[in-house]
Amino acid sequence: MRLNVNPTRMELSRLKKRLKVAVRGHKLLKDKQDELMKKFIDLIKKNNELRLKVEEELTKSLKDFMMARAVMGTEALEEAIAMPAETIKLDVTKKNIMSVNVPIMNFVREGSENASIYPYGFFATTGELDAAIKKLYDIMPHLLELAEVEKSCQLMADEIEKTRRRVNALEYVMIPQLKETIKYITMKLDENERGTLTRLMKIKSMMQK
């Protein structure tokens, strides 16, 4: 399907420029799409590895918590961890990867530098609770990294889909339309030129006679 334009030389020149820009834009977007796909696949692999590690460590920590509750009792366990030793806040910044603003997450700890990670005395608690707290404390950075990677995967997938639609629009709609219209105008101009030349030859012949 061609564009509805007047078949003039000026229009032909304008369309050729548009086609050149469209072809260059298509190549740039295709290159971007390919690079995004590579980064996306790397992130997916990293996400799967992190998820397995986090789930494994969380399962171990949960088992220790369950053992501690069985020995101490639910009420004593809840009382032991009711007052945390420090406050943790989340700091989120952004990093640009191929026009995608992916999150960079960090924990900001508030409290004494040498504060113990255990918010209780050791007299009325068990070793299982200590182990559970330690495992949970150690896994927190990985849990945060997992959240960061999963969000990055989501944002990158959205950008890949947007880029794919733009590539397809150029490849299957705009570029074919421009080529078809340029072909049509060129044909019309050639017809006009041949018609003009035929008329000039007739006039010349008549004048010679």
Second form
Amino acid sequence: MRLNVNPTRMELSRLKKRLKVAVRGHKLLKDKQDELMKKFIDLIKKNNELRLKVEEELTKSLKDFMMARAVMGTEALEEAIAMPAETIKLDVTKKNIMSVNVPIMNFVREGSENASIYPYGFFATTGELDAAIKKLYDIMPHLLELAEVEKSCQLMADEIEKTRRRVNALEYVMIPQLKETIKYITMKLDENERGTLTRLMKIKSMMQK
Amino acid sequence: MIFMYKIGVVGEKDAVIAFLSLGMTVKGVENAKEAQMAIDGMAREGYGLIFVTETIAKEIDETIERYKNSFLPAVILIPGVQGSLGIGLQKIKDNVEKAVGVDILSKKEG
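Having looked at the form predicted on its own, could you now put up the form predicted together with the partner chain?
In what comes next, the whole complex appears, and the chain from above leads the way.
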């Protein structure tokens, strides 16, 4: 497929410029893609490991919680934890990995400085609940890390897909098209020149007769 | 002071009540529609991170996909009371396939 243009010198030099830009763009995008891929593979491996770990721990912790509920009774448990001693907030900053903005998340605990993690008095609750909450509390940093890594992976996967499309479009469509058109114009111009030359020679020989 | 995002948890009541003790916002939902509304509501109200249990998440795939490519909020799946259903892991694999073209993670295992 060649572009639909007039075979003129103007057009030729314009196309040559475009080809140069396309080749340069292709190289840059390809580099970007490679680098993104490298980072992505590191990250996704971490993501996989982290998720396996967190899922396992979390399941355990939730089971403990069920246990605590079974011992204490649903209402008593809900009453005990209905008013948490602190709230967790999230501080999000951006990090730029190869033009992909990924979030960096940090926990911020809001509450009195040295409050215990248990939001209740120990009178009406059982040891099971304490243990379950402690466990959940310990998982939190992992859970957050998982969230951060997983979100980054999602965003990067999207960006990689986009970049790959662009690279392929340039490599298999734009650049071949431009090259073919340039070739076509060069041929056409050469042909015209030869045409002119033979015409001149013909005329000259006619005039000499 | 920088703006602080909140953390939310959406899922069946049994599974998510535990997170209340950590000081997160917990929304117990029973069906897909409630969950969808809860997530959309949280996204609007400035939640930066929303945990959704897998049991609920499998019903509202569409809603979760919608937030996948936005910077915030991050919607993260967590196992429900019955343990992991493997949806979260499947999503990671989907990501790999989307980016790389082949599943490189399971090849390592098998």
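Under this definition, the rigid core comprises the largest set of C-alpha atoms superposing within 1.5 Å between the forms. Given the structure is predicted, the values throughout are model-derived calculations rather than measurements. Positions refer to the first chain, counted from 1.
Superimposing on the larger rigid part's C-alpha atoms between these two forms leaves the smaller part rotated by 11 degrees. Comparison between these two forms places the CA of Thr186 2.7 angstrom away from its other position, after core fitting.
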